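First, one chain by itself in structure tokens, the form predicted alone.
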Amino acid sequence: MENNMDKEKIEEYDDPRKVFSNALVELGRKNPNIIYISCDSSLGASGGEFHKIFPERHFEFGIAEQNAMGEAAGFATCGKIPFIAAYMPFVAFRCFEQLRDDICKTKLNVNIMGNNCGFSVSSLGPTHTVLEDMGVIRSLPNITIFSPCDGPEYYQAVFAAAEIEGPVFIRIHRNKVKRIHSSDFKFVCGKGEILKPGNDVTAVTCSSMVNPTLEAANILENKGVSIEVLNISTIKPIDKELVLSSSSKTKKVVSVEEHSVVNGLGTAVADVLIKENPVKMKMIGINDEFSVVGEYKDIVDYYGLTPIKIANSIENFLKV
């Protein structure tokens, strides 16, 4: 399915939820089988525009995520392509059984939008601070996981999800994102990319941590340290070839993620390395603990996920 997003339009996108909203509307215009399912969050999950244009294809379930996931499976068996959106903790954890048994085991074409991942809405409290979603969802067979880093990736990930035969889980951050990709960027499922070439260490990252990691690489470059920054926007299946080729060159790997270091991006990378190219590795993220809560900028600083603290962590790793 073609994505005709022009340059002027793409440059306006900086809010992931708005990007998702516009992508879903355009996808809905092109494919009458696209439907939208929300769980007490149709406006907050950016489905308002889809509802205005295709009210007969929007289904609101209220605070009943398990029911919504089951219905999404039912729609998929009838040839529809549902996109179900809800807050991350509820769509990933509350209806895990339905996701596992109704969707993944049967490999149905259901697309799950996990809104407000990481510390996006940490100020709302501990239930809304989600650092385990990749660990939980990665354990399921037959599912694809996208974790886009900017507007163009979010936009194209929606179109890519609709084409995949099987369930897709898209991690959506709430905060506005700095544009990285140009209008001619092409998102490809299962493929990462080198955003900054380097020779001394490979920094693997995704989602909200791409820009801070790039800034950290620039800080270290001024100190004579060459960092190769990889954007891994498909967490599962991960781009093994890219991870192996970069790590074979640098011999050292660092992962950076706004997620627990248990079963997150770093673990996915380590799974590749330990089997095919064992090298020194450090995981930068949140240790095996429940998070404190607060405002976003304070929390990422507390956990060492600002550019300067990421740079310091990498520099210390290289000294060992």
Contents of the next structure:
Amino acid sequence: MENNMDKEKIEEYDDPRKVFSNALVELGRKNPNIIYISCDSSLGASGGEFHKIFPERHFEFGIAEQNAMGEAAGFATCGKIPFIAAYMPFVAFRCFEQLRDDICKTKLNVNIMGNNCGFSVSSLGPTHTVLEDMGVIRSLPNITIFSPCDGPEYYQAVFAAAEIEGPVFIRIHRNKVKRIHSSDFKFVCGKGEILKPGNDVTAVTCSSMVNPTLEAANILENKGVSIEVLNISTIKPIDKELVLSSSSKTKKVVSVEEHSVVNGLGTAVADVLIKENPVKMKMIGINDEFSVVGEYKDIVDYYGLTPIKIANSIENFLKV
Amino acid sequence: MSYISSNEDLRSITKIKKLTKDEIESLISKSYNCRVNILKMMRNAEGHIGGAFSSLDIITVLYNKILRHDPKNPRWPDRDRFILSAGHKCLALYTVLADQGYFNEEILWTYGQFKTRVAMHPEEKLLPGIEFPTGSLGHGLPVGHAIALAAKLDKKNYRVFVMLGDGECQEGSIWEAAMSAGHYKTDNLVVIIDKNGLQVNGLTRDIMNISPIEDKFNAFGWEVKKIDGHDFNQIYEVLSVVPFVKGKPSCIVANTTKCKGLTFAEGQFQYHHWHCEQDKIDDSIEVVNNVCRKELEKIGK
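Return one more block: the form predicted in complex with its partner chain, after the form predicted alone shown previously.
Next comes the full complex, and the chain you just saw is listed first.
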């Protein structure tokens, strides 16, 4: 898997949608079976470049996601490898039964890009702010879920998805993300990583919460609390071994996610722990409610997802 | 849009091969033998007999006379595809596939058993010849349309035939896909609507009227023809001339009778899913065989 991030101007921050667009074009060059499906979403979902280069392999199906998801399944039965991209609620929920019956049950190689996860577009309100996708999608057999945290992960996740025999759901955030991985980083499906070693508590996180959690860890480090930060970029199948080895060391686990705590990353981690290493755990996320409306910086503060508030939550948890 | 009310009307529009008397007799025998086999399967369990019997004549003609397919090589890449979007009619498909040699007829008699391969809705992983799994209504047309588009992308000349139920046309996804096929001018896609006028709870026109279905498909960019779905010549002739118009998807509205061939059940919604009493099976087989004899006699005259 080649990482063409080096060809780009190295910047500290990457736009996930631009990274996806570049990766799809590169993948399309290498594999003629790659097709791109959009639902009046090709510009927003950054498939515009693919369309310019491979117009015959781009299928626009309009604002009709049930059909688009079924079409993706049909293409996959003919050996095509569709990437379908649309706003999160419309690809995760509107066509859920098509995803379940036509793609997951059949285990077809269809790759779904859930754009604008979490509070990406929180000013658009709760219809567009999806905090439940991981729970809903994770319940489906045969599917793989990626939730990358930075440019190199996003880029390589696209290539990994095409290789996996079966559906892959990739959560894509709208905000530019600080690059934490170097260009020689290798993304492996199902493998998490220790971003910062520590001994007192394990903080499991993903996607947009990786950087704030690292910052929270630094805040607490200065207070003498040692936090091990895990980046879980594959939500399903989750890296059980890493969760177990880290939690065996620290004996305490915190999950941090821009998602509901009902059936999110924390639940996926708890599923592992409750069976094999039941330790004390706290889930930091959104507590079973629909989002309020607001700008990103205000809303993450409101829900306690800023570095300082995450640090406070972890500190309080450790006091109990 | 052209409406076919008789063979003459259709022949005046296009140059069409006609079935010989022997061919029609063979098709009738096959179709009614499939009905008998379905009744035998129902010795094990209840089933969706109504739609199976209404669609059987069409599916019989498709597999015997229209589809380019190879039962010994079910995944032949250039095959024509048949997708039974109204998956609950699969008893018809199973019996036709068995007759075609896709699998041993013995498999039919496992119907209703634990882990049977002939489930009440078709699963592609369980049996050769099942193109795509269906069961939840409204899924087959989007899938079928993409397979037709993939043929164009791959410069292949196979066709895709999708059978819908008329009640199924109440699903919104059907219209999303219909709009899409009209938009892409997908002329290697053929929809056949098994219009038996009934659904689970009663008459389609009472529950949610789909009429005028021909005008609706026409308005979505399809070329539409209407036939008697139990007239073998009409079925054959209309399926022989697809696409009706180059650059447009084709829609066949087949007027059918629910539970066709089981006279006491014909046209009654209660037989959509028949909870059959076992002591009625032998009599039912006799009824179907009598209808078959009468149909053959009509051809003989």
